[in-house]
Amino acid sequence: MMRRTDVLVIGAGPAGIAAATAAAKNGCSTIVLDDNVAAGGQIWRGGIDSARTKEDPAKTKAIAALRSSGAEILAGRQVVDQPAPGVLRAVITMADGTRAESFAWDRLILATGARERFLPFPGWTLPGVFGAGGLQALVKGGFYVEGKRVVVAGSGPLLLAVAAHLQEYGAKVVAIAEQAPLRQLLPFAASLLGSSLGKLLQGARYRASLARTPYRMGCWPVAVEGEESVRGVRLTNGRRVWSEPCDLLACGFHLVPNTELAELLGCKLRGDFVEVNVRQQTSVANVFCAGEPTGIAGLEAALIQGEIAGLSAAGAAREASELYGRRSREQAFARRLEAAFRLRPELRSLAVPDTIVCRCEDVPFSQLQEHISWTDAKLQTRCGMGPCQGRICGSAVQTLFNWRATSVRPPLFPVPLEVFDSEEISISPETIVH
């Protein structure tokens, strides 16, 4: 199956929604592919309990604009390959099996978002340890947390939001541990007074709702207690270590961008992020990128960048240029955010020899210490070669050893063998297919 469109948008989070809306309203045939069941991305993920899931007015407005724009939204599609220039291949799983679909495009907008950064420490693979955003998503989907004691730990503004939402669903949030020290966070908070008062007020509302929960800055987890599941977590502030009894640990150390598709297409990176020009265009002709893959900057930045990308892809250069000033202000916020929540060096020494780093292939820290690079470690230990394709352990080994992934190969995600019955998928020699 081959579909053709003027503009193809990958990702239906805030950036993708804004991009598709702008492109479609400016006369372009537009298709949006997303691997979730509904538009909204992680930040606007809906919940099954409508009484507890408060709909964000910004989401309601953005989704309504997208639906009225004429853009076509195709959910449940996971992009896995570029079989030819100007063509992307996706897989979709239906009740009767999984099939492949191909999409030919004139302009492409990547809005692939970000994921949580996980850092290994003793006990982090025990049942009951979740990513902070991951637990929030599970709870919205029906995972029961009412009455359970939860510690939220790691780094980034996501921690407060997650803690507040878990509490809304009946969890007892017993502690929030933010690894960044007060001296880093105070200048960041002060900077919000003038330029980002709305963000400051939102954070203050979250904190007010958690008034009885200790919020400890300069504090981080060092080990999880328990044999078969979580019974508690040991926290430290660098001076002393104590145990915090809990039933669940929600832990994430800020975010890392999803750049695998951009790299597969040959887009140039700037550090960890996709490099774009003022039009949100990448180094590859007719390929644009918006949102977290270009820098972790939050909701407002994603919406503005997405709109600029959509307008640019539609040839509406003048309208796009009118948004450059707002984008610059959000980019300044991103730089302050990065400085405020930069990781402390102690986090690089949490793992002990038998701590699992690659969960897919059960590779412990001791095996990785014997190697000198990401490629060497992959060849000798299979680290990063499991179903997640290094999405979990990749950022961990970059933090622990300063190793960077050297290549991205198709398929970007594991592909069921049944797909081969309908359409050939490019497979690299080191890819595991499930």
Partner chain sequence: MPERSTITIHVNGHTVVVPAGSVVSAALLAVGEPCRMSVSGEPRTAFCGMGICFECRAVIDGVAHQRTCQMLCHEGMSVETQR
Given for the second form:
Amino acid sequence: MMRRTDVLVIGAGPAGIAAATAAAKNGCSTIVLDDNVAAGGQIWRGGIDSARTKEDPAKTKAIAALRSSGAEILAGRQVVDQPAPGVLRAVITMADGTRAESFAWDRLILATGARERFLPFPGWTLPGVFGAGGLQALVKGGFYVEGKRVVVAGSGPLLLAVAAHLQEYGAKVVAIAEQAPLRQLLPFAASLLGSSLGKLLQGARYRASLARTPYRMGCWPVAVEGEESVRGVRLTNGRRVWSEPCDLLACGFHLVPNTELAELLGCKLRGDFVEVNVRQQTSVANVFCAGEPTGIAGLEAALIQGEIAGLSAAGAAREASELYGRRSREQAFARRLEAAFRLRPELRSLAVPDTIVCRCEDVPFSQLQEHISWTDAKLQTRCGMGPCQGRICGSAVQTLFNWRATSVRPPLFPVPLEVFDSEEISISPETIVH
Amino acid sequence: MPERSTITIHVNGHTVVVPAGSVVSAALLAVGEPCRMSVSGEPRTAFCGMGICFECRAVIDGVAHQRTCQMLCHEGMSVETQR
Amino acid sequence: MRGFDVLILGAGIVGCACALECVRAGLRVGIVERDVPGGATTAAGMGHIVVMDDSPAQLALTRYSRSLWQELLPHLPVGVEYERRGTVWVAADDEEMGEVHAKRKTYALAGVESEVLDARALAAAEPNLRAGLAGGLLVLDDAVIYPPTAAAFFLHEAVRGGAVLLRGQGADHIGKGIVTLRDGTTYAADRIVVATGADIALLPSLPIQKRKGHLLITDRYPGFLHHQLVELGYLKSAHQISSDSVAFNIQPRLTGQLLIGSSRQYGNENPGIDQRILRSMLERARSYMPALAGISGIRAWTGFRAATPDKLPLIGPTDDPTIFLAMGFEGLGITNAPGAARLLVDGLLGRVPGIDATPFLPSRIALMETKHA
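Having displayed the form predicted on its own, please output the structure of the form predicted in complex with the partner chain.
Next comes the full complex, this chain leading.
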């Protein structure tokens, strides 16, 4: 099946929602594809227990605006490849199999968000260890944590949000371990006072629900205790190591951008991020990018960048330019965020020789040490060759060895071979030329 | 017709009742069954919760390597640990 | 200027095998690799050790080389994943069944063991093949390996024996016993062995063309497939020189993964996936194995084979008495690496080769050029 649209938006998190709303309001036929069950992205993920999951009013507002804009949201669609220039293909998994759908676009907006950075340490593959956002998502999906003792560890503002959320669901958060030291966090905290009351209040709300939970800065996990499941976590502040008994560990080291689709399309990166101009346009004509793939900057930045991308894609250059000032302020916030949660060098030496680095292929740290580059390590050890395609171990080896991941190959996500159907890409020129 | 509030699924042959709207990996966590055995034989459960890490792969209704964190339980679903 | 008896350009599986063979002959060896050893065509291919009977010379070399692999077997590390899976040449109909019998005869004359499978035996050997196929030919001693670790094994052994790996720079030009790297460093060598696969930048007049191929690997499905399966039509596809073609070719990996091929394209040097070819290739595979429809594919990629006009590699000396070649293996570089290395060093040292080396001598190039003119 092939559909065509003026504007195709990939990702229905804040950036994608804002982009689609702006494009549709300005007269473009707009389709948003998202791989989750419902729109909202990771930050606005809905929950099974709606009484407990308090919806962010900003989400309610953004979704309402999207719905009234005329944009069409298609959830449960995962983009896998580009069968022809100007066409993206997504798969949707149904009870009776997987189906592919192709979308021919005039302008494309990538709002693919971010994922957590995971770093390997002894015991991190035990059942009971989750990503921080990972555990939050699973709890929203029906994992019952009432009465469970949880340590939340790693880095980034997400830790507080996750801890508060777990408390709301009845978990007992016994400690929050933030690897960044107080002196690194202070300028960031101070800047919140100056710049954004909303962010401060949000932080305050978290603090209130976590009043009795220790928030330890300059503190990080060194090992998980337990043979078959988690009994506790060994934490350190660099001077001493102690054991924190718990049932679950939620651990993520801030965020890394999802740039695979941008790379597949040939968009230039700057460092780890997709390079964009003031209009949020990438190095590829008619391809825009907004939100975390352009720099980890949080919700407000994603909303503004998304809106600018949507307006730019719709040709509303003047309206877009009116938002540039607000975007600059958010970018300043992003720079402070980056500085505040910079990873400490000790995190590079948490893995011991038998610590698994690649979870798909069970490649231990010792096997990687002898290699010279990511390509060499991949070929010789299979690290990053499994179904996650290096999404987890790739950012880990970048931190551990300073190796950069190499080229992105289709399909972007594993797909059943039935979706490779040659008829479906026999696209007549009329379909894609406008 | 009122919506069902619970769903019955089968996990490694055991019958399990879960709230409607549960994702499959949450149901596996609830009963303490691993999603998959890793290539070196370790039990693994859902990790990233967002369909990226592929730790939550299991056999769903006979189909191998399904990401259970991105999938809702449905009545009568068969879930087996991926080996 | 540092000097070597032999300086090998290219640490693909062929260059690495040559290095080890030279070291074993007591020569001082250097190996120049611009990037990652075993990282180009070696890493892109399937890793099928297969006896092929396209021509008597090819049959002789593949058979000889396969026997050298078997000799290496006790020394290969586990990571090489050598498995004697056997190849089944699948016959779709009675006409192809005729070819099965002819092929068995050719193999028998060459001392290569094979067994004819009728329809029922084929179905029993590979239950996931579709019903209605005529049968096949099982070549028992053909094997599967993981080529990058095999190349690393040769290299490691060579370095252990004294070879020097010069990594990070490609050669910029060669001649008269001197190799100059891109950064200007020069090395002297009595003999220079060019083993740069499909890259002929150093010797642009070589009649080697890039022949692009696609492969796709799946998640792990242990027990789904037992042998390497190749449709007999593959031979038609492989022989066809002018146009793009696909053929059913599937390999079981030790991991339980399935490696699915194959395609052949000339005149396309873009390393990107050609969606049209990938799809036709997978459709072809599904037409033989319908159950592949539900199998999860995790990665597709392309690679370039180094093809010569007569389908035989170039092994031996050139007009410049210091320059030797070990390249142009098309799809058989993995199979032929140990055999080619042995022939090359036999030639270097004036030893009597294990098989007739003349069909592979680069001196035939002049002849090819006149033929193609």
